[in-house]
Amino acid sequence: MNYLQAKSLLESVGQAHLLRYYDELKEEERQELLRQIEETDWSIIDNFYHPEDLSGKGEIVPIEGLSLEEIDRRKEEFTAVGQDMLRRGKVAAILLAGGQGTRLGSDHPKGMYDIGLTRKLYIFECLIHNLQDVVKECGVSVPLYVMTSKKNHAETVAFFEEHDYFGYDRSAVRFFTQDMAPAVDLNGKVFLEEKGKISLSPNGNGGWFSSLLRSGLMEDVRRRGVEWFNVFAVDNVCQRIADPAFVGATVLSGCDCGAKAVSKAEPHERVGALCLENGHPSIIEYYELTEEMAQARNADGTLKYRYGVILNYLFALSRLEEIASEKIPVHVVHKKVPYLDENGVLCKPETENGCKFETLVLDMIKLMQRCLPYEVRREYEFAPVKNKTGVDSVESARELLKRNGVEL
């Protein structure tokens, strides 16, 4: 793309201001800016002017799932099926690691955060050790695809290299970057973060499969014979990955998706709950539940909307390929976005000054035909590291790691 082509494109989408400093740039900076303009999906900005109504819900009813009691009764059966799938290379893991540790006070990838007390213990390291448990149990390395972002890709790969992949089989690990989306001000104008750089941010974890498709790694996926993806977030240091019992239970259920969940601690716990919406699997947020729904209980006293998701899902590749062309909702999220002002000075706002565009993996659940809620023990598998202190923090995760025998 040359300058005139870029100018014409930007004028057509109302973003011509992005070339404001073009004459001041060096040749390599000009080429980089033109590349960004050419590769950006400008249609996503339509969501700013015409946001999708994400507030409405169809007919919501509870969903049937596997309780801890039933899982315990059938553990051997589930585990045997899952182990067979893993040994035959049918399951791969997808680590969603595109974010930074900003809320933890770090400018590095979140997985690089050290949660140790008397020794170094990184979030990435905890996850790899959890995955190693399955490797030892099944005798095979589980393929691991790590989704980074353009902002943290090089640093993440270098970190894994520096630490020798924490003892994991490096031939089983592949990295790919998630798609990016431009950030806009409150008038829908795209920010510049430098005179020759558009302000781009990761487009949310819901784009993981489309990003994987664009990465060229599907050839590797097919060569390995993968049929299921276990998708999980970087920040839950206690979660079990490629869990044979979870895999076996989902496969035996005939569902094309499985979702690990914890039983909600109380009716209004701030977690999304699995449900059925117009007969299809879905997730209803805690603030969307009516008081009657939140308090509704089964005959045994358990909450009807009890399965709180923890962002650990199992997706059938066959179904993902069927829905690959379908659009999932784009969430327009207000954020504090650093930007260049009209004088070319970098500003770091203290209040929300713009919007980012994100897709969420939980919205993919709605495109599945059937989803199996699979209950896990909170104290064993749910230790999210979202804040430095308090609830879902470094502090609370450390306590759970200690209870599970991890030396800090």
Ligand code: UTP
The other form holds:
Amino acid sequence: MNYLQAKSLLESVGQAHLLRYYDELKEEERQELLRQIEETDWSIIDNFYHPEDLSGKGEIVPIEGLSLEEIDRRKEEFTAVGQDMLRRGKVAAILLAGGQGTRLGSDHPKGMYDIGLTRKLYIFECLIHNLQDVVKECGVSVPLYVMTSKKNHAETVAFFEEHDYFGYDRSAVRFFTQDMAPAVDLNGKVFLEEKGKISLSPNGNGGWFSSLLRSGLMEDVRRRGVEWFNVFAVDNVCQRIADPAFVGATVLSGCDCGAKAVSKAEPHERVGALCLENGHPSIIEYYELTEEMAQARNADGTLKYRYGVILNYLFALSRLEEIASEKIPVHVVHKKVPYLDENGVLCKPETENGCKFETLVLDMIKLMQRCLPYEVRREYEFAPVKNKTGVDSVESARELLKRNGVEL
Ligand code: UTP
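Right, the form predicted alone is done, so what does the form predicted in complex with uridine 5'-triphosphate look like?
Whole complex next, starting from this chain.
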């Protein structure tokens, strides 16, 4: 794409200001900017002006799930089936590590965060240790596909290399990168992050499967005979990954999806809850629940909408392939976005100054035919690191790690 083509394209999408510094750029910077302009999906910005109506829910009813009591009762049966699946290489783990962790405020990939106190203990290391438990239990390596973004790919791979994959079988680990989307200010104008660089951000975790397809790694997936993917977030340092009992329970249920969930601590806890929407599995956000639904209880006193999701899902590959061409909604999310101000100086804002466009893995649940909510103990398995302090923070995660006997 040459300058004139870029100019006309940008004019047609109302973003001509991105060429403001073109004359000041060196030749290779110009080429890089033109390449960025050509590769960007500009249509995504329509979502800023015409956000999808995500509030339009269908008929919502509670979903049946597996409670802790039921799981405890059938643990041996579930575990045996799951172990067999793992030993036969049918389950792979997908680590979603493409996010920017802006709330944590670190400039490095979140998994590189050192959560230790008296020794170094990186978030990636915690996750790998948790996965190693299953490797020891089943006697086979679990394939691990790590999704990064263009922003943090090189640093993430180098970190795993530098730490010798934290003792994990490196031949079982593969990396792939997700796509990027432009970030806009509150008037819908795309930011520059350098005079010759558009501000691009990872486009959410909902595109993990399409990115995996594009990465060429499906050959590896098929060669290994993988049939299920356990998709999990980078920031929950206590979660069990490729958990045999969870795998066994989901397979035995005949569902094409399983979701680990914690029982909501109180009716208005700020977690998305699994439900059925027009007969399909779905996740209803805490702010979408009516007061009546939030308070509704079963005969045994438990909340009807109690299965709060923790971003640890099991997906059947066969179903993912069927829905691969289906669109999932784009969310316009307010975030702090570093940008070049009118004087060409880089600013790092203290408050949300712009929007990013993201698809979310939770929207994939709706496309599955049946989903099994699988309850886990929050004091054992739910320690997300979103913030530095307070709720869902480094501090709260440390507390839980300590309680679970992890030396910090
Ligand atoms: P979050 O929603 O917590 O986003 O991601 P984040 O980018 O990590 O953090 P904030 O909101 O900027 O503070 C949940 C999970 O999804 C991954 C994250 O790495 C995390 O594991 N994710 C998020 C991606 O892989 N790609 C994305 O584009 C966004």
